[in-house]
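A single chain comes next, written as structure tokens; it is the form predicted alone.
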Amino acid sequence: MSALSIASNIKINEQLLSNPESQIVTNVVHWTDTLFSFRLSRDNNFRFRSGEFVMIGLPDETGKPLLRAYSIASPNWDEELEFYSIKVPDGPLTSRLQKIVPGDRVIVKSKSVGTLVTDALLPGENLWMIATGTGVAPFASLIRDPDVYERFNKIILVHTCRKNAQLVYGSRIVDNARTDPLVGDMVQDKLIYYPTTTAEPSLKQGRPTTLIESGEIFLDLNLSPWNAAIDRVMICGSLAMNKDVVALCEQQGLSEGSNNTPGEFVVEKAFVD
């Protein structure tokens, strides 16, 4: 790191020390050259529902907070906050965020919101979570929440990335959930993990929309095609994927839900990967 970069980081941390909404970086993992996760301390008064997002960020050159919406990847009972992010070399925020190290500080706003919460869904039997890329983050939170397993008999996490290495974070979260002392027993019987790739050979290849339309995913998992009476769907990923899966839901008679009016499917519209 150059002397100029070090000076810039020192200046940013000095600004954050006086910010009551800043939290301390406790851990950073760089999964690939384009993906990383990080954990932050959590204010004792910060409350959120698993699946929600919050505005986080760093000061810009003028000291003004530069904020973006990030899904919280940790469950609501965790003592820390975890986030999963892409790296954009020239991104206003991610170009800075990808350089954080333990001991640095990051701004975390006090209010969390979002539609990917169980409160926005009607009761059902199967909960499908359809994600591409970093869209797996809110589901990393939800699959470690006991409430999800109390509400649904099966939870199916479908995660699609271009390359196998990009699936490692989600795979690690699933493995950890299976041995978690709080939800491990429920996860063993109820969680189904279905990873796919689109640009490299893997055990399962194909876009989620293609696998759903063809019926291949249902045959693989020995489950029936979506039925509005029993199936609930959560969607988070690229804009194109979100749009296509919403159309598939509506074709099967599923209606979109919200916090005020629960339905059969919900989609995150605050951001895309």
Second form
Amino acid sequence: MSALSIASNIKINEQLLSNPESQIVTNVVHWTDTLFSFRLSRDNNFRFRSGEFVMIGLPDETGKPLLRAYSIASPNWDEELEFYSIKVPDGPLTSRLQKIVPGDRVIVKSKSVGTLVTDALLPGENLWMIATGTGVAPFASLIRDPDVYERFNKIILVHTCRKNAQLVYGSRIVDNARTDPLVGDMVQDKLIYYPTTTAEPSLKQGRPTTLIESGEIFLDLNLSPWNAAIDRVMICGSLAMNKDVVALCEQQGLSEGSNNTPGEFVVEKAFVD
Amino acid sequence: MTFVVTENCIACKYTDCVSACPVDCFYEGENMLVIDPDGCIDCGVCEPECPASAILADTHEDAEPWISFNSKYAKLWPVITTIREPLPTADAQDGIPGKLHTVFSEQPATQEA
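Next, give the form predicted together with the partner chain, keeping in mind that what was shown is the form predicted alone.
Full assembly next; the chain just shown is listed first.
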């Protein structure tokens, strides 16, 4: 780290010491040159439902908070909060957020919200989670929540990235969930992990929309095509993917749910990749 | 792009949207809410929560006249951060056309809470 960026971190931390909404960075992992995850301390009073997002950020040059919506990637029983982010070289927030190190401070607002929650879905048999890129973050939270396994018999996590290295964070979360003392047994019995790539050879290649439309994914998993009576779908990824999968859901007779009116699918609109 | 509150909120004011907003950018008039376009982060969570379907993306064809309207009243009305009881007229007024010209009040909400 350069002397300049250390000086900048010190300045930010000084500004945040007096901010009651700031939390301490406990761990940072750089997965690729464009992806990193980080863990923050968690306020004792901070409650959230798995799948929700919260506003986090850093002060800008003038000291004003620069905040963005981030899905919480850790389960709601975790003592800390985890986030998974891209690094945008010119991004107002991520260009600086990617430089945080343990001991630094980050602003975490106290209100978490979102539609990727089990409360917005009607009861069903299968819960499909369709993610691209860092859109896997809310599902990293949900697949470690015992409530999800109590509500559904099968949970299918479909995660698509351009390259294999971009799938590593998600696959680690799944591996760790399988041996987790709290949810490990449920994960072993009920979670199906289906990673795919689009720009590099891998065990399974193809966009989620293509694999769903062709029926290939259903053949691979020995499951029936989506049916509003038993299938529920959560969608989080690029705008184009969200739009296409929403259309596929609607073609199959699934309707969009909200916290007020649960339905058969939900889509994260705050996600921008 | 942001989201805007449109005519069907008038005389209903269910306020479910308020609990869904991560940035507390709803502002409260006597019988309607608006969104501050400068605060809205375009997350879209409020849109499906409105029982009156009064919240639209500003790219929606019916949203256009409401963009400057939301901007104007967000500066004049107080912020609302917690859900409240809907107006007593809410269910009866949900879906009635022309409420902007018949029942809309420019007055800010009274600050009882």
